[in-house]
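This document opens with one chain alone, in structure tokens, the form predicted alone.
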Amino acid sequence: MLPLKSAFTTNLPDDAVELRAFTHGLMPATVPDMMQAFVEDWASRGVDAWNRIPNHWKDSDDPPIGWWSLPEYLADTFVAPAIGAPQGTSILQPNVHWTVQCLLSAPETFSEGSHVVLTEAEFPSVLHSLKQWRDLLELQLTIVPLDESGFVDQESVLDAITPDTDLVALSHVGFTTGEVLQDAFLQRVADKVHRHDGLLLVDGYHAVGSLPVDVVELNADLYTGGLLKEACGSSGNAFVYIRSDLELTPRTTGWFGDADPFAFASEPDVHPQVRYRFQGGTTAVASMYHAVEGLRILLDAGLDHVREYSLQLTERCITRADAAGLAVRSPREASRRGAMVILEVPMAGKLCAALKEHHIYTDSRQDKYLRMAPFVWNSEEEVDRAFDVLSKIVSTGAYRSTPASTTEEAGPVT
């Protein structure tokens, strides 16, 4: 049953109202535990752990595994459920910035051409690394414009998609507006650039854990995406799930990514999975143990059940934004809607200090747009009490006039 904030645990005063699953959530219970099992496990078998450990996450011993096999253990175990993924195409991974310096890497990527089509709304760790990119490979990037309601451009995507157009790179669920890019669009994008002979990147990390999602349904090539945000994780934990005839060689496979790591060969080999060709030096093992915790309450509850009850906490933030008169940039319909409703508000980053003092925690973009996002561990009353308290600020403009020591004390991330 939903809410499930026995799931979490927190040291936030009782009266709390966090608001940030987009970008750091609440902790599961579990995670204390976790750790110690990773220096137990450390303590008690020391390079030996590379080789086997007790599985703390399944009640089973097969197969057997090791701090070595944890990346497809488990992508294999809980990320491939969470996404639709068929077992042995995913993988974990750092963070998002690396699978796409991977997937840019591959000769096979641009083989046929230099096209890239995205919209100017991806997060940096595509946008950003495309334009990285762009003079190195003489990349021909078209990046659409949103419309004039600040949503994708729908049909001018699917009208920058031409015949030398080798990668599409779109956002699953928008970070700067909540929306959801539907399966039939995603589908509509992946046939045409298919057409080519391209292909479909679609970043996930909001929508991972957020909502279903079936990879194989979407048609994508690549999926990926991170589980520190809605699928209630921390950081140092990533994924990519690649479609499984997909051959990519990313020229900054690391030597955990070779074919015969331990030959410690003077010349790199390919492995023959794919997948373990986007991995890179000596993998990070503490962040692993805490990587899932999150995903298996989420898994356990069912992600129809998580998508529902989202919906109707942000149904509920917007009934009380539009009565307290303020502006709402997400999308108001539930199809087109992720777990974030953002209202855009002069001076968001004071706002979002000045709700801090009040223990609601929201985040602030660009100081113009309020985020927040109701997720499991709240309730409705809890989106009540943090709408009261943001009615008054925002009636009075009492945070317009919040010291700037305020801000700055509470730091660049909110």
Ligand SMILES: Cc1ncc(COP(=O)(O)O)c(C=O)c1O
Contents of the next structure:
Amino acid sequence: MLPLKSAFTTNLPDDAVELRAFTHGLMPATVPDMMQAFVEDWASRGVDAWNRIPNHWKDSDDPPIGWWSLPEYLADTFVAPAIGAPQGTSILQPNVHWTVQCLLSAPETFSEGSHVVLTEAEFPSVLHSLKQWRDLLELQLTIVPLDESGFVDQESVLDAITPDTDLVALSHVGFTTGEVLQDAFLQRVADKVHRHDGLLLVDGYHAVGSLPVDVVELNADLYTGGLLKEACGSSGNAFVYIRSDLELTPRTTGWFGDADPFAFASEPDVHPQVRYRFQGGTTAVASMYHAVEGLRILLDAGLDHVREYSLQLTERCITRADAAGLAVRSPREASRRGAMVILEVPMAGKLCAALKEHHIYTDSRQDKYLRMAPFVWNSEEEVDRAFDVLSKIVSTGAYRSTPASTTEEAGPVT
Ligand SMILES: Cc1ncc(COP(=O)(O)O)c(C=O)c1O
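After the form predicted alone, can we look at the form predicted together with the ligand?
Let's see the whole complex now, leading with the same chain.
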């Protein structure tokens, strides 16, 4: 069944090898029809589409859906099975940044002391947000440095959690390293922070879609991520899971999260469902039409199979990188390896640009890391072809003279 090339559409050249599943990868083939469905719903129903549209996602009109209910319906139907969330506990979000603002603005999140533990490898939507709120909330941030190999120093994270810790924020899969934090470690973190009523927030952006996740098993209080990247969607769609017995009342909540939005009352009315309180103003409807097209493909294939296949491809990358004498920066062990392989190469920006000239699409970071994530649309032969070219241009050093203009155009991507 895998690879699933025909489930995706591309106008890239026939010989293209798209290795950027860590960002916008190939487009699911159903997206044009889904966007057309949005156009038709708008044209034929106008404002009434907020209350009722045909169900373009399942062959059923039960429950009846409309633009209002899409954030909860799509989360319950597609996100929840991908992350093991019970029904009623997840909802679509515009991005992870928004989710974090909601969490930080909830008075229940922090008690006196306001101690937060995170690592220096958190994405800016978490790391910078905590720093932005630090003065206002008088947060004490313990930012745990990475270990000497550049991975999460797990014992130091556990040691940093004290009885005063209100929040621990960790990435399930590191965006710079591709390191997967094991369930057993995240469970230990959850146990320790729960002992004193603190919360565990997991940023699963690079986990969702690429490996089976069970948020209940992890014992996470909140689990957020995007539907872009390994979940094979586009921008505008993220999600949050909130543990069912958690009481949070974000101050950033908007009228779409109000219990009675059309009352237009002078006072906000707290929504009985906590997940709804993470809604702000009017939702971006068009992006929801493509939100789960990637997840649909991955769920149909089975996330266990997707994980197995992704590991097979990344294993091949590592074997070929070793043969070419290239330094591998991501973990080698399968259980600690996400969908991404990162190679450390001098002038990675120029290398990335040179590869693009050969229709091999990777990404570079800080001019020293070449990032690649072969995924469900790639075959092992494609990985080999990419490495044939890569090994050749690295060994001749020819890529070092790639013009600056070509290099600028080539990267980096989100
Ligand atoms: C780990 C991680 N979290 C979050 C994001 C994106 O956050 P946002 O949805 O706020 O843009 C990324 C994007 O690359 C990421 O890698």
